[in-house]
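A single chain comes next, written as C-alpha cells; it is the form predicted alone.
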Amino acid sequence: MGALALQTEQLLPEQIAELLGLSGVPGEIVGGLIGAFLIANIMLTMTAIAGPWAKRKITAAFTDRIAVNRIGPFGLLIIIPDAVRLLSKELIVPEGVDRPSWDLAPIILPASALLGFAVIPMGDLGPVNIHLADPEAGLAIVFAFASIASVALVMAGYASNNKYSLMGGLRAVAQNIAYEIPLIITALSVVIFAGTLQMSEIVAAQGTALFTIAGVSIPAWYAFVNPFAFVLFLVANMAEIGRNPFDIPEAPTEIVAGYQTEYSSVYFVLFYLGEFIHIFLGGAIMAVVFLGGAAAPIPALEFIPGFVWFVIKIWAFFLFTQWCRSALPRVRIDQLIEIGWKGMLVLSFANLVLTAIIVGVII
C-alpha cells in the first residue's frame, strides 16, 4: 500500500459503520466494537497457533527433534486437545493469596497487549483497511498499553504469597525499568526522522526509496536508515517481552516459574496467552517503526495485500524469539541490569543525540 493510500483510506470502524448503514455516534460505537472484536480474534487465533503448535515445531527444528505430528495435518489440531487439557484442569488457589489481585493479574496481562493493537496499522486486505484508530500520539499510546503488563506481573508476584513469585515480580519491575527507557528513547530517534508520533504517518514516511541498486529499490525503512537504532530496539524489545536471554522474571532453573508459579488451569492459560500476544505486539511495533509497517519490501511484490506482509513481519519476529530461546543462554539478573543501565541506556541516548544532529544539521 502506498503512503498516500494509507493516509486517505477509512479506518476499520468507519468502514464497518458505512457497511451497516450507520452514522454518527452509534456508527462509531458499533463499528469500533465490531472492529475490535475482529482484530482481537485475529490475534488470539495467531496466538493459539503460536503457543501450542509453532513454538514446539520451531524448537524441535532447532534441537533436531520431531515435535507434534500426530493430530491433524502437521499436528496442527493439537491446539484443540491442548486447550481442553489446560482449561479442564483444577484451578488451585493457594492459602493466603490476595484474591482480588491474584485474580486480576492474569486478565490484565493479555488485555494490555490486545489494547496495543488498537492503534497499530495492519495494512489492507482487499478493500478493507485493518486499522482501528489513528491518534496523533499513537506511538506513545501503544507503549503505554504495553507497559501495563509489568503491573500484572507485580500483582501476580505479590498476591501469590510465595517468595519465588515475589522475586519474579520484583525482577520484572527491575527489568522493565532498565529496558523500557532505552526502548522508548530509541523509538524517539525514529520520531525525529518522521516528525510525528502518529503511527500511519511513521509508516508513510518510510514509503519512499532509500536508494536503487541494479534496478532494485531499497525502501527507506528506518531499519536501513538507522540500523544501529534497529539493533538497539530489537534487544530492548526482547527484554521488554521477557524472552531469552532475558526471561529473568520466570527463570525456571532459579525461581521455579517466578510470578506464575502459583497459577494453574485457565489462569495459567491466560498468562501463557498474554506472553505470546506481547511477542506479537513487540513484532508489530517493530514492523511499524522500523520495517515499513504493511509495505512490501520491493515494488514488484506490492500485489500481495499489505496485511499479509504485516503478518509475515510479526511472525518473523516470533521466529527470531524462538531462535533466541533455543540458542542463547539466560543472563544473570545482575548482568541483565548492568547491560540495561550501563549499556543500553547510554547507547540509546547516544543514538538519539546523533539522530538529532543528523536531522537538524545535515538533513
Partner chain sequence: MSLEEPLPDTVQEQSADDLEALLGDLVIGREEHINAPGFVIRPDTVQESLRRLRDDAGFDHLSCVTAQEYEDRFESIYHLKKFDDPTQEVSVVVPADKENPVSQSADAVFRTADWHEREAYDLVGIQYEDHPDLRRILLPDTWQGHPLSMDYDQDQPQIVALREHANPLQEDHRSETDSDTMFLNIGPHHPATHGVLHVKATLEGEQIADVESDLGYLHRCEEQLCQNSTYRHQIMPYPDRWDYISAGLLNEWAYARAAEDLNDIEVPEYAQIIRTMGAELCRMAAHFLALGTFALDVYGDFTAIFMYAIRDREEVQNILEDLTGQRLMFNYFRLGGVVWDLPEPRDEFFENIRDYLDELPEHLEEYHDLVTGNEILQLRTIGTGVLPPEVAKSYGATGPVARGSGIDYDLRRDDPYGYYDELDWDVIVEDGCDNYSRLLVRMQEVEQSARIVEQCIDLLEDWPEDERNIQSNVPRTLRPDDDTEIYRAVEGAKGELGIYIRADGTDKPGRFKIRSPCFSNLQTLPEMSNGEYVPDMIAALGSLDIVLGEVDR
Given for the second form:
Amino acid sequence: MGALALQTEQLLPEQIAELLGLSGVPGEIVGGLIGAFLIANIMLTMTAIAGPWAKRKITAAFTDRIAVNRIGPFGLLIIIPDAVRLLSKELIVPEGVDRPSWDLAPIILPASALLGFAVIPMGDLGPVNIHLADPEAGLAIVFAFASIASVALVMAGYASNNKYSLMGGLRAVAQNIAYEIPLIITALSVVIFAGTLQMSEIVAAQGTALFTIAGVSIPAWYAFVNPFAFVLFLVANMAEIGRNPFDIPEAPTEIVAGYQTEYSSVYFVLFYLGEFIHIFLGGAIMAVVFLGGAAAPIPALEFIPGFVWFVIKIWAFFLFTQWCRSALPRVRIDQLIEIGWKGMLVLSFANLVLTAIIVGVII
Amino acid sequence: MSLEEPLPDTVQEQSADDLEALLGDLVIGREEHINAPGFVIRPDTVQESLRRLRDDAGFDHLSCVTAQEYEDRFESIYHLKKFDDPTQEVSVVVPADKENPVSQSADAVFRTADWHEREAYDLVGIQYEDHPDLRRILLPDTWQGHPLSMDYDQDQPQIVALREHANPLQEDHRSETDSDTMFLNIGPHHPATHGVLHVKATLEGEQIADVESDLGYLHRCEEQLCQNSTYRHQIMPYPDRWDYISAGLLNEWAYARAAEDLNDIEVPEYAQIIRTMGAELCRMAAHFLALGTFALDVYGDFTAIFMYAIRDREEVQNILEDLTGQRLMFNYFRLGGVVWDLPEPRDEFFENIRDYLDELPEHLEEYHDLVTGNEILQLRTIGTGVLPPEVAKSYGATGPVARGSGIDYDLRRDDPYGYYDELDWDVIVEDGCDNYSRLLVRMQEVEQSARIVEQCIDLLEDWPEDERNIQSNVPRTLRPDDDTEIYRAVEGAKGELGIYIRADGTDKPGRFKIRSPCFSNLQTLPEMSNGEYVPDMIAALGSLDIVLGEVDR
Amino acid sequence: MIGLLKSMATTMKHALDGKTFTVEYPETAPEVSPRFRGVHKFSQERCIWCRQCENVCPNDTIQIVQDDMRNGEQYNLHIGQCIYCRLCEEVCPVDAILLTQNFEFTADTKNEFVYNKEQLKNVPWYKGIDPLNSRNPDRSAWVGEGDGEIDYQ
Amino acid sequence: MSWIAIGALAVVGVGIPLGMMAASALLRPSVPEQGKSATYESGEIPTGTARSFKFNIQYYMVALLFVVFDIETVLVFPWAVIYSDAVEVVGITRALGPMLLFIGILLIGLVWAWRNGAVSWTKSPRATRRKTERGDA
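Please could you give me the other form, the form predicted in complex with the partner chain, since above is the form predicted alone?
Up next: the whole complex, starting with the chain shown before.
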C-alpha cells in the first residue's frame, strides 16, 4: 500500500485526493467535491429514514399505534414509494407569489443546513475520517451557517402572498433571533474550557477522563462538566430548530403550516428535508460541543467506529425532539419571546460569567 | 348534597298569576304550554316584558327562541328559565303580523337572542326590530326566501354564489390609529375549527381585534327532517346526528323526554336505569373526545394525548356497541323505553363495564400527569379565554362551559329526569372561568359519570328477572292533540339540549325546534377571544367543545 | 418543571410498554357485537310485500315496486344512503329483512350502492353470524298493544 | 484550505435541491386550473394581499435588540477562546474584569429594555380596547 496508506488525522478531501493521486489545488477541489457529495448523501439518507419512516414509527410508539409496516422489513421500504410520491406531485404556484424568492427559499433552507456539516467532525469509519473541513473558527462558522435558515424562512413567508405564511415567517424569525444569542453564549461557556473554536480541538479536549467510579471512567464531556450549560443549550437548540414546545412557526392548529403553507410537490419536500437536516445539525452541534463528538462513552466500547457513535448521538437528539413533541404543548409567541429574552438570555450570561470565574479560580 | 333541591328561600317562586300581575297590561292573552304558562304580548313590548321577567322575577336564562308561522300569524316564543331552578319556566309568546312580520328584538336584554333571532329570521322570516345585526345565519347571504315559512317553494333549486368577505374593521382603521389590521379566515378548512366552522378573524399583529363566527356549512335541515317524520319511529334516528360524536343517547333522550311528556307516556323504571347508564357512557365518550381535541388544539399535532383519549373512548364505544348495536348512531331509545334489554350474557356485559370502570381512575391519573399538571399547558390555559359568569348567563351558556364559569347549573339535578335523582353523584363546578377550568370540569365529570354508571349496573344486576320491563305500552301511531306545545330539555354532553314540539293533530310535529347547547355556547367566542392572541382563541374554541353538526343542525 | 417531566415520563412509559391499540385491519378483523347493524340481507321467500319497511324508513332508502295485483316486483335498497337505524327490521313481521354484521362494502360510484333484491339476498353473513339469534329475545318487545292502527295492507 | 472544501459542500448543497427539482419536473404532471392557484385561506376566497398589512412593531424591537446582542457575542468570542490562557498569564482579575464590565454594561441595557417593555410582547391597544368594550357591554 505504501503511499496510499490513509492517515486518520487527515481530513476527508485530503484522503480522497491522496487516493486519487492528486495534489495541490486540483486535488483539493476534486477531493472536496467528492467528500462533500459523500457527506451530503449521508445526511440525505438519514433524512430519508427519519422523515417517511422513523418519525412515523416513533410517533406511533408514543401513541400506542403500529404505523407503517406493510412494505419491506418494519415497513422500511415505504421510503421509496414515499419519495416517488412526493416528487411526482403537481407543483402548484399560487397567484401573486414573489417568484425569485419563492423559488430560492426551498433551496437555501436545506443548503444552509447541509453547509453546517462541513465543519462537523463525524468520526472515523474504518480508515476514513469523515470530516470535511476544520477551520479554526469552526464553532462560529457552524452557527453562522445554521442561522442562514431564518433568511429562507422569512423569504418563504413573505413571498408566498399568504397570511398564514407571513405570520409563520415572522414568527420563525422572531423566534430564531431570540434564541440565537442564548445559544451562542452558552456554547461560549464551553469554549472557555476548550480554549479554541476549532471543532476537532473541542472534541479532543473532551477526550480525557473526568473521574472514575468503580472502574468506570466518566469522560470529560462538557455535558458532564457543565450540565447546566447542557440543559440551557438543549432548550435553546430546540427553539432554534423550531421543535415542540417551540414549534410556533408552523403551529398547524393556528396558522395551518406557517411559511410552508403554499408549497407543494418538490418544494415542500425541500422544506421538509431542510428541517430534518436542521434537526440533525442541531444534534450534531450538541454532540460535538457537549457529548464528546464521535467518542465512545466508555473505553470498552471503542471498537465500534466513531462514526457509529456520532450517528447514535444525533439520532438520540432526534428521538428527544420527537419525545417532546409527544408530551409538550406549544408555548405562545409572547411567552416564547419573554422566555427567550428574560429567561434564557439572563441565564446564559449568568452561566458564562460563573463558568469564567470557576475556570479562573481553578487554574 | 348535590341532589338537594335548591333551597326555597334563595329562589323565589311565582305562580302564573303572579307573573301575569307582574307583566300587567303588557299581557294581551294567555296560553298554556305543557311545560310552562305562556303569556302573549304585543310585538313592540318584547324588551320591556323580558326585562321585567328577568329583573323582577329572576328568569335569567333565555333558553331558546322558537319562531313559527301559523295560518294567520307569525309567532316567536321566548322560553325563559332560571339558572337557579330550571323547573320554573315561562313562555313569552309574541305574535307578529302575517303580512309584515315585525317584532322587537330581545338582544338588549339577553345577548343570546342575537343568534337565536337571526336564525328565526333566516328560517322563518320574522323581522326583528332593533336587532344589532339581522343577517342570515345558517343559510348563505344570497339565499332567496325563508325555508320554514309557509309560502316557501321547497322544490325550487337555488344557485348560491361565493363572495369575498369584507374586513369588518376596514372602514375605521385610518381614522383611529395608524396601525393596520389583517383580515383572516380561520376555517372552514382549517385544522383547528372542529369541523366546518368559519371564523372571520380580524387580527392586529398576533392579537384578535374582532372575531365573528360564520355558521351553516353543515346545516342539514334537521328541524324540517323531524317535522316530516312520524313521532313514533322516524324521528328517533335523527338526534344521533346532531351531536354526532357519540353523544347520541343523550340527544335521543332530549327527543324522548319531550315526546313522552307530550304524549303522556310512562317509562318503566328498569328502562330508565338503562337509559341513565347508556347516557352517562355517552357523556364519558363525548368528554374524552373533548379532552383529546382540546389537547390537539393546544399541543399542535395528533399527539399522544389525543390517541390516549381516543383509546379510552373506543373502550366506551365497545360497551355501547354491545348495548345498542352501533358505535355512534345508536337509535337505541324508543318512546316509552329502549329497544333492547341488556345483551346476553348479562354477566359478561357487567364484567366488561366493571373492568373498564376499574381501570378508569388510573387512566384519569395519567391524563392529569399529561395535561392538567403540565406547566406549559397551565401557562397557556389559565387566565385565557375568560368568560365571566354574568356574561355566560346572558349568552345562555350551559353545560361544562357554564359550570367552568362557576354557574351551578345541571339539568340532571335541577330538573330531574331518568333515574338521576335516585343516584349519588356531584355536579362539578369550577370558578376559574378560563380554558383550564372548562378542561377540569370535563375531566371531573368523567369521574362522576363513572360513579353513575357504577350505581346503575349495581341496580341492574340485582333487578328481578320478571320485572325487566324495557318498554311501556305505546300505540303504533301517535297523534297528540292539535296545538299542544311543549319545550323540554335534558343535559346533553355540551349543555342544555332542548326540544320544542308543537303538535298539529297529525302523526308528525307541526313545529320541531332544537335548542342546541353548542349554538349558544359558540356565541360566547368573541367574548372570550377579543383582545387575546390567536393561539388563545384556538384554545378557547377548543374548550367550548362545539360539534358543528349540533350548531348548524 | 416537575409537571413537564411527568408528562414526558408518561408518554415514554407508553412507548416502552410495547402495547399497541390499533390492529392490522384486514388480517385482524375486529370483533363485532352480535347486535351490530350492517348491510341488509333480504329474503324474497319470506317477504309478504306489506311495505311496512318502506313506510317506516326515515329517509326513503327502501323502494318497492309492485304490479297491479300487489305482487312484488322489485325491492331496491340504497345502502349508501341508509342510516342503519334498523327500523325496517323491527317492523318486518316475517323477518324478511335483516341487518347483518357485515360492514365491508365498496363501490366505484354511488349508483352501485343501490342493491336490488338479488344483491340483497347475496349479502354474506359476517363471520357466519346470523344476527337473528342474538336479537331474538327482544324482537317484539317494543311493539305495543295500543290502539294505534296496524298498517298491514 | 478548508474553504475549498466548504465551498464544495456549498456547491453540492445547492446542487442537490436543484437536482431534486429537475427530477421532479420530469416526473410531475401539470394540470393548471384557476381554482388551484388561489392562495390558501382555509377554503374561503382570500381577501386582500398578505403584504398590504404592516408588521407588528414588536418584530422591529426584537430585531433591534438582536443586532445589539449579536454584535456583543462577536466580541465575546475571542475573549472566550483566549480566556484560560490569559488567566495563566495575567491572572483572573485582569482576564475576567474587563469582560465583566462589558457584560455588565450590556445587562444594564437589557434591564433598561426590560423595564421599557421592549422585551415583552406588546399588546395591541385597539385589540385590548375592544376586549374591554365588549366586557362593559
